[in-house]
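Single chain ahead, by itself, as structure tokens, in the form predicted on its own.
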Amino acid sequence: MSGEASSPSANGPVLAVRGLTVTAAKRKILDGVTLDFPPRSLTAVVGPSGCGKTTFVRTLNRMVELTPGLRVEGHVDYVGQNIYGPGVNPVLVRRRIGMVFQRPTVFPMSIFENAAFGLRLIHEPEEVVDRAVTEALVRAGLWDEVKQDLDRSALSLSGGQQQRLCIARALAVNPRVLLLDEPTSALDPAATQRVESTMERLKQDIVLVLVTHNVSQAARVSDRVAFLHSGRLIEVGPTADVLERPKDPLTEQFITGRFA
């Protein structure tokens, strides 16, 4: 990115989604969604499978690219620039706006290591490490029962545990937004509250987009819900709004489980 010289104001979107497409051959995933995110805010995204929610989020830091035979059209603004523009460098783009995947995807090495391992892609020096992962851990609800023995291998954590640590590691290059398709979706209810507790806490810092089959925990953590169906944004707005008080009927249809 250019040095982020234009910073979002305090109420203007972090993330500007303008006109989104996204096209597989002749088949449209996504049609024309025009969405912002605001600072300091959790957006859940939700819909039926199938629906392009993973689609959706993916484009959000050019993780889309990395699936052969779809063309992106449209806008994504990150703080005023299009990450799709002219000579934007996509690994700049996903350092600013990170990802957290469905299943932890932890490395065969040290916990510190995997938390240190997109410093360590650029280059940054050891006491810049230590500081940042010590931060990172502290910030994904890690760091109290890791801080003794983050020389152990990241395998040896539980389920919930790794993805905290991804979620770490996401944090550890300082983005300004976090992505996360589904990121509880294989874990159990104790570490599900404990990944959710985390959410809560960064939302009050970060920009978080969480895509999630489940109402329930939308209405748990979200400050508002964005509601797709068939590639099209149906209808956004604050949670409470949307979850209870529905404008459209496919998202009433969908919130209590009446699709056909």
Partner chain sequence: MRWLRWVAALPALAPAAILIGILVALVGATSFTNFGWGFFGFHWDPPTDQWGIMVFLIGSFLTAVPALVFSMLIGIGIAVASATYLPGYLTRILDPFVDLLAGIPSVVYGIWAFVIVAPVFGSVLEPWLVMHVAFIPGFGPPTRTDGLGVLISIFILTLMALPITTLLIRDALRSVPRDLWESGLALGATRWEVVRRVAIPYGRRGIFSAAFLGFGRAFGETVAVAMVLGAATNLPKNVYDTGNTVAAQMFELLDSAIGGTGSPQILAALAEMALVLLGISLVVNVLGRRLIASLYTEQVQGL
The other form holds:
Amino acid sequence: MSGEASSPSANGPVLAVRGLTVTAAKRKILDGVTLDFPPRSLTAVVGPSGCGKTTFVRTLNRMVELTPGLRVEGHVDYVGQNIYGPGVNPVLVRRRIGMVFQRPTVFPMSIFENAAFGLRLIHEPEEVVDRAVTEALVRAGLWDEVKQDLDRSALSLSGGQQQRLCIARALAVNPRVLLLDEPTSALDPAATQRVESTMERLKQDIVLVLVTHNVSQAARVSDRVAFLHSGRLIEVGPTADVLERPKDPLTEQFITGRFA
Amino acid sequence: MENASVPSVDNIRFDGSARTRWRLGFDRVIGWLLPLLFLVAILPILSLVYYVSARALPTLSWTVLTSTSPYRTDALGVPIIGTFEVMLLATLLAVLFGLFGGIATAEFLSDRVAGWVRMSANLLVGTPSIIIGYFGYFTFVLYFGWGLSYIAGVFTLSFFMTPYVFRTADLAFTSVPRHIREAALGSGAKPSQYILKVGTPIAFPQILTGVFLAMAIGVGETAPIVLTTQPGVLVPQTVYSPVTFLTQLIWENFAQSQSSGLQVLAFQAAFLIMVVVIALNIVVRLISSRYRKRLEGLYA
Amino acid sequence: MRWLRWVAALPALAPAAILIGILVALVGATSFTNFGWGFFGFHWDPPTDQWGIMVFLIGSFLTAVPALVFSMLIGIGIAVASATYLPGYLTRILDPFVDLLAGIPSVVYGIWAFVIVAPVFGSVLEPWLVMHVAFIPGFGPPTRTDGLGVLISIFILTLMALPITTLLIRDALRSVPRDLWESGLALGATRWEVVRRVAIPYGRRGIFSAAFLGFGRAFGETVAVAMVLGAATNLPKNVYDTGNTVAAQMFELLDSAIGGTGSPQILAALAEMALVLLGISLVVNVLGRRLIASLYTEQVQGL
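Switch from the form predicted on its own to the form predicted together with the partner chain and give that structure.
In what comes next, the whole complex appears, and the chain from above leads the way.
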């Protein structure tokens, strides 16, 4: 296994996954996945339920370690550094690689404090926090809706607004990578549409990894599609290629809905 | 359009900043220190169990446990039988009040009224035992004129135990799955038939834990008994007779004198109560864990 | 057949009836005209007809409040360790010990504290404290050699309140959705930062209820305190001194009065003390219970 799989050059991959295998009591949840995430891209990870796509995305910021009994082999290089390497702290990994969950997970505090959460941890000065929160809310496409009442409880927001606040909260610490684990599965169509347009804007400057079971969502927002099946990466490529001219019969079956 | 205010950092190794060092270090230290707080609970338990056993066991013999001779001051036969007799009737009364009360609350009361009733049961659990004891003394001993007697102690103790049975009976019937309840009542069963044929079999194990819990609490109570009965040298002959309860014996021996003989007897009584209470707790734990598993198997 | 339903519903009133019965009996046994506000005076001396309970009331707070503070701090620590830092198998081994603390009867605590713990307090801990922390007000000499007094009462009450506070805080922390924990960690927070900034604010209602119910337990505890606090009728001079609480004083007074006829004065004084005690414990229990959403909290003794 080579130590330096990729170099942190401007156009090299931000995240490079090499031979990633996750085992739970002898059962392989992920089996030798190798995949690159180039800068300024949105990769949709699709596959039938139980294919390991949520586990996959959770290995990318070491959240997988919170589930007891899983063993991770292979490596994930973040700008050339293996995040599973010696001397790497998961707490610091997760600052660089943010995550948004299926359901909105706003904290029981004000809108402002939610967005400022990550910055408060490192005791950023107040004026930095102010500016970073504003920028993050703008980038998440929530600013215009909440700028009047930043001190209101975040729980008073609608579901779609809460989810965009979660995106803003992750953006405030300025990560290079944002992992989105089925971020719209709990939202109505209108809210889904807003979150999708936020994703489309964000992929202009950071790496997005979107887990979704919804092929049409992948078609709408992603540049690239990676298809997982039974823990193995079956096919990856530009969205149009994979969805319109799949090379593997398993991919074709999934796209045409025979798994559902 | 990246966030200009916060630099994007690529390093995922320790960056040497004092703040990061503090954050990670504090988390690690806390992770070692907090589990040690379990010792605050574990060491006293071990010490208590060890010392009570060490003082009680060397002289605890079959004769000590069974002799009911009124002339022996080193035997526990009379208080053991007394405790048993008090617990028997008090548990019966508590089950009578608590079981019917709990079922009625779950099945017949509107949510609003049930909320008030539940609150009163909770408040009764939170009422200091000395108050129940004084109430028993004032009402049963003085006002009803029963004197310091077996029956006064039984009623006082049963009042103390009732809310525990009540709460579990209520909870057990309230948590019968809605579809089972509606299926039974919807197919024309009368409420009484539902309670007897459907609800009780489902709720039974949980109610049983409530009864055992109430017994564990009752047998360890001191104040209500000391204030409503008086120790006797014989097992009770009538309901107005004196009766000795084990906890009462501990208190009386403690209060009267600290001579070593009485102290040993108090420790033997404490040992017995401790064993009974721990055994009841283990039974409660076993039933409720088996019951939960069964519930998951049935309705998951 | 509507009346049948009403009859069937009657037993539901049992707990309310007992509670109201207690109130009626206590009010019936007292009459505030006997003592007036002098009841809240500082002098307790029945032979000279002085019935001030202030010394006992202060004694109750003096022992219950520190015990509550300790049991809340330790309870939060144990609950956090069990909810975050410890692996599941260790939690399953260790948690039952806390439940067991709730099961030990108070008279057993009392005799253990009196015979085993008090000598350690009197001969080791208290001399050490006098040597080293005498500068803290209340911790200076003199000490008593038997170890009985305020300090050991606080120790015992801490142990007795600990299961209530720990279990309620544990429930509160476990009610925090898994997603919320993970979101905190995913933002690069340490486990401790998630506990402090997310989990504790989220579960604050449960934590407040733990404080109220734990206080109720410590405030109303009778027999164990009666055995180790020393039954004095004056205010303790320092933490090593003896004192008394309302509950323990009631118990000792009744226990000694029971053999005799029980003078109407004593009975009325006891009823008034019971009302004060009941009033305070009802207030904290109502506050504590209202904060908990669930029907009844975990089935553990004394909760």
